[in-house]
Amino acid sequence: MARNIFDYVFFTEIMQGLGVTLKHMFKKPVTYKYPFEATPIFERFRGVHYMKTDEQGKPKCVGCYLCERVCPSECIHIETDAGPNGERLIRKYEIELDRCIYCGFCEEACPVDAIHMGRSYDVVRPTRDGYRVNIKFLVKKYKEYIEEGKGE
């Protein structure tokens, strides 16, 4: 690409350059201290689960493994027994959050409304073992969205 003597003279693109700085120079800066200060939290993200309870505080997960199912990283794991009535016990209900690609199909598939993605995002854990949850922790996490307020 040929360019003409003008360009040469006056330097045009560095002047154009110079120009982005300076406009950029003057605006606020968008950079968040991020322990120290929080963050915006946009209305439609995905972040760590929480189970919903009902009255009684029992969580209101029945059991029926859709959410397993549905789930495209295979990081949800359920296992469950008949109890005395011929009701389904969970034994146990774990999500590797390390695997977990948070889509909130999960969600959706749900029957009973019982597991939702949370908006806390700050789940650093020190070994890889932290990061898989059982349902006490995605039922205590439903008490602390109820005590925040954010929880539905």
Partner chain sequence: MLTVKIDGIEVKVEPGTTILEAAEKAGVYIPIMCHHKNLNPFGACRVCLVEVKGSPKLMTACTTPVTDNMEVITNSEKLKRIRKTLIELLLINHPLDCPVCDKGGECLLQDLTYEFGITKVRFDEKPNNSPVDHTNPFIERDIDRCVLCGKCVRICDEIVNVEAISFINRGVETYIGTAFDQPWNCEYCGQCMSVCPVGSLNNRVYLFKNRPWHLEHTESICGYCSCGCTVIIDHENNEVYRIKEDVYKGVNKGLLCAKGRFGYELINSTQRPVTAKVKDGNEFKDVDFDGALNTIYEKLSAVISKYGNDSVAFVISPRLTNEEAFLAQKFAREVVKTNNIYSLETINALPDGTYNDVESSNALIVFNIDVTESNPVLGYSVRVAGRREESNLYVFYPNYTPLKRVATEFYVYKPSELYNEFELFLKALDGENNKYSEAADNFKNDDKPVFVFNPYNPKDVEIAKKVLDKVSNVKLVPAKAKNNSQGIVDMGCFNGMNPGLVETDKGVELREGIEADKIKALIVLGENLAVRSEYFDILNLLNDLELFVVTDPFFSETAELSNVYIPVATFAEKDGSFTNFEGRVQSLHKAVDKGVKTDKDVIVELAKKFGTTLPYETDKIREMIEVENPLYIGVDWNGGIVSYPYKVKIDGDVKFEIKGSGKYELYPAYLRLHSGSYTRRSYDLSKVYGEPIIEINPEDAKELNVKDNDYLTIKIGNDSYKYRVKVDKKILQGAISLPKDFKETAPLFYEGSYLKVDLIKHI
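Let's see the other form, the form predicted together with the partner chain, since the form predicted alone is already up.
Only one chain is given; partner chains and other molecules are left out.
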């Protein structure tokens, strides 16, 4: 009982709390001021996809539909056709980022090392329209990765 009165009179618990605060004032902070500061991304993080290009800058994708086949959330849509010289032509390569579960199966299935999971995650948009990305976007992402040295 006496102890309780002592604590009550001298606010020891508040002092203890202030002590913790004081202790942390001299420690290195652990919070990041997102979005003003970048957070660290781990090696195996799977973010928004990118598509590799060949030496001529053309996307490496050959339109084999394997990523579309393997995708569990069915968010990849491909349309192909024969080109003027009888080559495989990719008419459409789209990923619905809002449906994607970022499992990385597409990356695993790709026989020509074209589609990859990138590291960026900041794709929040106010509407759903922007979530359907095409091959142009994916190639642009790859360029960004090369420039920023974030690629493989």
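Rigid core here is just the name for the largest C-alpha set that superposes within 1.5 Å across the two forms. Small disclaimer: the values here were computed from a predicted structure and weren't measured. Residue numbers count along the first chain shown, from 1.
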Does the distance between the two CA positions of Gly130 reach 2 Å or more between these two forms, the core being superposed?
no
Core-aligned, does Gln56 move its Cα 2 Å or more between these two forms?
no
